[in-house]
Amino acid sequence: MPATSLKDEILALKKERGAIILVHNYQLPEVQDVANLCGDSLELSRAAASMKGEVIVFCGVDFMAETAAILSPDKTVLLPAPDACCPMAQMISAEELRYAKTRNPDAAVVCYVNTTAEVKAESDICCTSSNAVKVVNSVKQDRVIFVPDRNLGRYAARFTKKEILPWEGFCIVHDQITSAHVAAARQAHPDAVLLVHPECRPEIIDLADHVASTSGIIHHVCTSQKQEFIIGTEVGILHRLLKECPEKRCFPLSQAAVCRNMKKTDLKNVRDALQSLCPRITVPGEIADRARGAIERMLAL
């Protein structure tokens, strides 16, 4: 079916169902174009908790829809591509975290939102890439178990006196960006500002002109006096940059920075989810209650 016809169907169903469509910045361009809101994990978490709508269609990956279901237990939360998972979230289990806590009983647990509900339930507070430093500095303990992203944990460690104990997880997209990519991009675009995501490796952080979440990158590009930018994150963000800052020139740091799971959502399965109200994401009450505390403590900051 032509994309225009699918888009019209989606917009009609959205109105009929009283639905809101939340779309991550890494999603396909045509999916971004039917969103009520495009954003990063923090923006979408806030929206899930505050926006009015009986149905939430979450165009992202599994942990994002789980977070929406935890924050909005009375709403129907749909994940159009049910097999869209986050490999980093699968790099730690609740059992492994419980064991780490027994080994470090004096440490707070800060978990990246890129985790399962079960891991959030074992954590003191959640964070996103845009507020990780603020969250780490907010806990009273001097030692912090930071899960699951070692790169984000090490980035946060640059801005705190606390001892950070990073888990050895990573984003398979950002972790593959190398200094060779930076050198090639700098050579091709010598006047461009290099913006990178804090999920990148420390050596890439050191080479960047600015480090920010996806929404932070968009804000920087749109408000900067500069005209050219090298974008060091998943390439899906380039569509939103083109829409919001059409006068700027943005180049990917790596053409291979593609999250296959983020690309599993298309207009057809968004339409189908709105028609059937499934696949629906739910979280068992006892886990949801504990995880909600960690998420709400983050949002309260």
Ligand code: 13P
The other form holds:
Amino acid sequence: MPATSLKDEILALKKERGAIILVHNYQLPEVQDVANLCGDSLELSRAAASMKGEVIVFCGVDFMAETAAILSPDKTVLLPAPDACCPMAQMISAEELRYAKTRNPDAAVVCYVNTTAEVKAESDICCTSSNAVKVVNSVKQDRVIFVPDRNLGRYAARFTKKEILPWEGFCIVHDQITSAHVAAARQAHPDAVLLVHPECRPEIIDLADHVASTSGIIHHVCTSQKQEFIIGTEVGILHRLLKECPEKRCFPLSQAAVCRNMKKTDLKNVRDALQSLCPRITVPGEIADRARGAIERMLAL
Ligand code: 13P
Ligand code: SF4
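Compare with the form predicted alone: the form predicted together with ligand 13P:
Everything in the complex follows now, all chains and molecules, and the chain you saw is the first one.
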């Protein structure tokens, strides 16, 4: 079926179901184009908590849909591609975190939103890439167990006096960006500003002109006086950049920075999800209640 008619079906079903479609900035262009809201993890969490609609179709990966289900337990939250997961979120279990807490009883636990609901339930407060520094500085303890992204943890450590104990997890997409990519991109585009995501390795952060979440990168490009930008994050963001600020020239830092899991959602499985109201994401009550505390403390900041 041609993409345009799938799009029409989705728009009709969306209305019929009273649904909202939340889409992460890394999603396929055609999926971004049916969104009620396209954004970064923080914007999407806020929208899941506040936007009206009985059904949320989450076009992203599993932890994002879980977060929406935790924040809106009365809504039907759908993840069109049920196998879309974040490998980084699998790099820590609740049991491993409980053990780390017994080893460091004086430390606060800050968890990146890229975690399972069980890990959030064991954490004091959640954070995203756009507020990690603020969240770390908000806890009263002087020591912080930061899970699971070692790169984001070390990035936050640059802006706090607190001792950060980073978990050894990482994003398989951002962690493979190297200084050789930076050297090649700088040579090809000598006048461009280098913007990178804080999931990148510390040596890439050192070479960047600006570090921000996906929506932070979009905001920077759209509001800057400069014309050319090298974009150090997943390539799906380039579609949004082209839509939001078509007059600017944006080049990927690495063409290989593709998150396979973010590409599992397509118009067909979005349409099917709206039709069947499946696959539905739910989080068991007791875990959801504890995880909600960590997410709401972040949203309250
Ligand atoms: P943000 O969009 O919140 O910057 O996060 C990027 C990411 O990798 C989500 O999995
Ligand atoms: Fe996970 Fe990285 Fe993909 Fe984001 S880009 S969903 S952190 S693997």
